[in-house]
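In the form predicted alone, a lone chain appears below as structure tokens.
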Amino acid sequence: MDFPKKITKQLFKRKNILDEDFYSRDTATVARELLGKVLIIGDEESYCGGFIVEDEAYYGLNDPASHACNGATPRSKIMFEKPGIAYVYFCYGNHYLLNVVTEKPTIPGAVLIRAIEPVFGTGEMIKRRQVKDPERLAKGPGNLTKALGIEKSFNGKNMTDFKDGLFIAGFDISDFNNDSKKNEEIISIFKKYNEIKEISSSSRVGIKQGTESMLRFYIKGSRFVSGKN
């Protein structure tokens, strides 16, 4: 279901967009609190996105699964920079992955966004992915970036402002006007993510080192989660 703009424009309000202070904290804490938030790409006239249902936390020198485990390299140096910027890289010569930088500057950290429930601009996502099943559209980090049209040029974008066309927003149910049957249904979806019942954790996916760390977080029971639920 695509949501009416008069409702979703609330997500573009500065008060709802997650700011630098949100990201400049412990990476696992940020990863857990990103669940249920809304990932948006585009502007108020044309945008795609959905509710984050799965992500992974990556640290620095003491995290062997992290790109920053050996310090700042040409690829990983962005993880040491300003919290709230996008870290996008090409994986296995096949697809791009979207991360958001966390922690204080000089302390490396990032959260990999693994899956969303797609609800905004789903028609455009279907065109990009050539997949009609909404549960498969943005399930897995490579599918997510393909659905949203994210590629290398998004690396370094400021995700704490809508001006760069890529951000994550929270929301207040009271902002949404329940004045019709359709709005009722839409608000029920927002309410579901505003009142998440259970967050689960597991080992991160597709890594060979650091498998003992339970740093993959997901909304238990979500049909849009990749991997084990």
Given for the second form:
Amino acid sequence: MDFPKKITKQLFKRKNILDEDFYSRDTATVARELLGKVLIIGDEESYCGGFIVEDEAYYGLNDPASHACNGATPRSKIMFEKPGIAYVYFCYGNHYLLNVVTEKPTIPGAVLIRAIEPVFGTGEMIKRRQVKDPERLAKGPGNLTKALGIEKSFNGKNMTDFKDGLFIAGFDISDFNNDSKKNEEIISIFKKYNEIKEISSSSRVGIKQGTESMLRFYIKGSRFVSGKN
DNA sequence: ACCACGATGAACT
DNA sequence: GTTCATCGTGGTC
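For comparison with the form predicted alone, kindly provide the form predicted together with the DNA.
Expanding to the full complex; the earlier chain stays at the top.
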């Protein structure tokens, strides 16, 4: 792979991979804290991914916009299960959308990942998307899954274990302290997301009910966030 | 069994 | 700003 070993090693390090305790909390809190974390698909030999810049929180019975608002159905039952598993569903006849399950088991919740700044394996993403502009590559939940090659077989994957090939990692910027100049560019991106940050919130996108809740979160000013600006 | 509609995106006017 | 492709899901009959 074309990335410094040190970086690959850190991303796949167990202590940096977000675990069940991280996801087993209030959904909006998890959504906020996922901003600036690294979404990775693949293994240490070959992987794609980038930094999460936009997501949305979905709850259960009291959230009319949620798939879980009427209780568990064959599709939504996964939202009631173990925190940290992937909920991937097919939408509008064209798109797969990626969520991470949150809250304690039996309590429904999930965070929809809406956009990343693509950094790792961008060549692969460009191939899948037929789009070159990095700003547009993984902007919007349908574009993001297409760029990363996520489809229905990813539903139910355990995102707290890199063995399932899909996870979200934090990182420790101090590990990159005395690195050579050739890694300067990529390390500056890690620094950028380490120092977040102003988080903005808004109404969620594409829903007709529950629009009063400000449950969409994004990094203010990021060019990789979907929508008008 | 039926059918309206969507946690979208692209291509239009 | 509007339209529309496309099909799985789930509420309704």
